[in-house]
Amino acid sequence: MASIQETYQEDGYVVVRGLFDPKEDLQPLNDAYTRLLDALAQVYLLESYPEGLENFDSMSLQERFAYMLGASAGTALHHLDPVLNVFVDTYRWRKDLPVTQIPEMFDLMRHEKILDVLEQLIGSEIFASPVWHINMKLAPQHLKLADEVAASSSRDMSDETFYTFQVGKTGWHMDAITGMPDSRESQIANAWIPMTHARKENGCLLVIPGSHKGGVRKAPFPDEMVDRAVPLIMDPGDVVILDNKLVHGATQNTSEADYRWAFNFRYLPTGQPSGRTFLPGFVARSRSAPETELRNPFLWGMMWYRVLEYISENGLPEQFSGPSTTSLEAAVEITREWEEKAPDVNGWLQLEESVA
């Protein structure tokens, strides 16, 4: 029987089952995060559609969510994943909002037991990527609902630019076409995290073995590797973890009520470009020098704080074009900058507030 290193360097992923215990280890986070996105739901409906406040307690989460996105007109999730909606022209940071980065998701990014598995795929000095992402699919009852909160709001989604990769269809993509070119060879591995049961019905991942192997690339992909793809079914407590170049996608919700909630994570050898060295990651293991070791979650959730605050005084760097545009020579000089400008968790609490 194949090894997990085996199987990771030949497939592109490795499914671990029952990493995690679903009550011990993942019930924090489903709970607090639950919380928090009762909180910005009521927070959205109050300023845009509070006649939806009115059955709020007795819908579902699904229902929630959906609210929330009709009466934010999507907006909600450039708070919820700032990583993938920092750069759109309609990002808007909101400093009154209850930060999104909780000491309950913090845990669960560093937990030794993801750790543990990290370790034995790209070596023992790990950093946690500030690449991560919350994944809600919803049925198509629920995207028609936000919809129509939103049309009742008079908003408009449509200039959301990563609303239905998000929430509706995912469609075939790399991970590493979508961090700045320094980050291309680096070894980034992606743990993907269900919260929910992941099923075909309810927007289960679909994952290409070997398509890491050709390099990065962006879509359309060749119909003979399309046609290889697996989906991956899985339960709370499971992890997959994907290679960086590996193409992958999900498959449509088409459920008449069910949702799929997972969290994916990225990591990678402490000292190699992250992709989004203008964001924070922090060190999450390290066997050598474990004083480096991050692990005050509210001093992560400031880093955050701080950082955001900074974007939206400044700007991005002048440098970035945008992920995949952005030049070789300009990510190597943003990533020079930045090793600078924020060295270290002080660096980025530090980072001034308002332009030069």
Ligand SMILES: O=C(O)CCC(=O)C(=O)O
The other form holds:
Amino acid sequence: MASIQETYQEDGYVVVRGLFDPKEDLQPLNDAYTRLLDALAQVYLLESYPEGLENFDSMSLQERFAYMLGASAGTALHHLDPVLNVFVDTYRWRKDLPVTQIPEMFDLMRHEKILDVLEQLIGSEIFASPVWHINMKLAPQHLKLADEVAASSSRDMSDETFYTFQVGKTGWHMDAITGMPDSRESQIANAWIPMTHARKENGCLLVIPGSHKGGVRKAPFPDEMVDRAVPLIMDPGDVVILDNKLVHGATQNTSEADYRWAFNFRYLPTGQPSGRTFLPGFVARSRSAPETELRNPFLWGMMWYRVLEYISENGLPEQFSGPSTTSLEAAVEITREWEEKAPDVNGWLQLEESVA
Ligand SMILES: O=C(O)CCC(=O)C(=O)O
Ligand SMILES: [Fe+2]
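Complement to the form predicted alone: the form predicted together with the named molecule:
The complete assembly is shown below, putting the previous chain first.
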């Protein structure tokens, strides 16, 4: 049998079945995140759709999520996934809302089970990238519900560039194209972690084995390539690690009322550009200098708090023109500048002070 390194190198992805114990390892994040979603939903509903609060407690998670999307016209996602939404024109950093970086998410990011797998794939100096996403794929009826709630206050999600990616359909893409170009050759590994089952009907991942070998390319991809796609049927506890250059997408959630929820966390060898060098990552594992590992979730949350506040006040780096359109020269310059500004945890924590 091929080793996980061989499979990862050959196919560009490797599925590890039953890596996590769903109850012990995933339930804490599931519970904490659900509380966060409910808190966000209640804030937005109170502001723009109070009647939605009447039956809130008896609604399913997917209904509550849909109400949250509708009441916020999609902008609640800014709090759940600032990494993507910081580029959206409507992006707003609201300090009155809870930061999303709940300890349980940080704990899963640096769970030793995932780091042990990653160590075999990218080595023992592992940096948790600032790039991480949550994708909650809703059934058509719940997307429609979100639209209806938004329409009740004459709004829609059309300004939300990443709305479809986050809650609708994931189109074909390679992650490498979405990072600033100085990260193209970084050995970035994406750990995709389903919190629910993922089936063809509710939005499972689709991967094209070996597609990571053809260099960095943009969609559309040739039919003969897409025809080779393999659906990844997964359950909570399973994890798939994707190479940054693997072409992937997901099936549409066509189910009656099911949802598919997954986190994806990125990792790379410490010292390589992450593709978002003006956002804070952290050393998740270091065999050579364990004292550099960040183990305190609250410091991580505070690093994000500071940087989002900083970006809200100062804007994105001047040379930055978009996640994938920034030139290589500009990317190198941004990376250099931010390495100076925030060379370590303290640098990120003191960002606000260095502005003053
Ligand atoms: O969960 C999804 O459908 C999106 C996944 C994805 O594109 C990724 O993990 O890079
Ligand atoms: Fe992706």
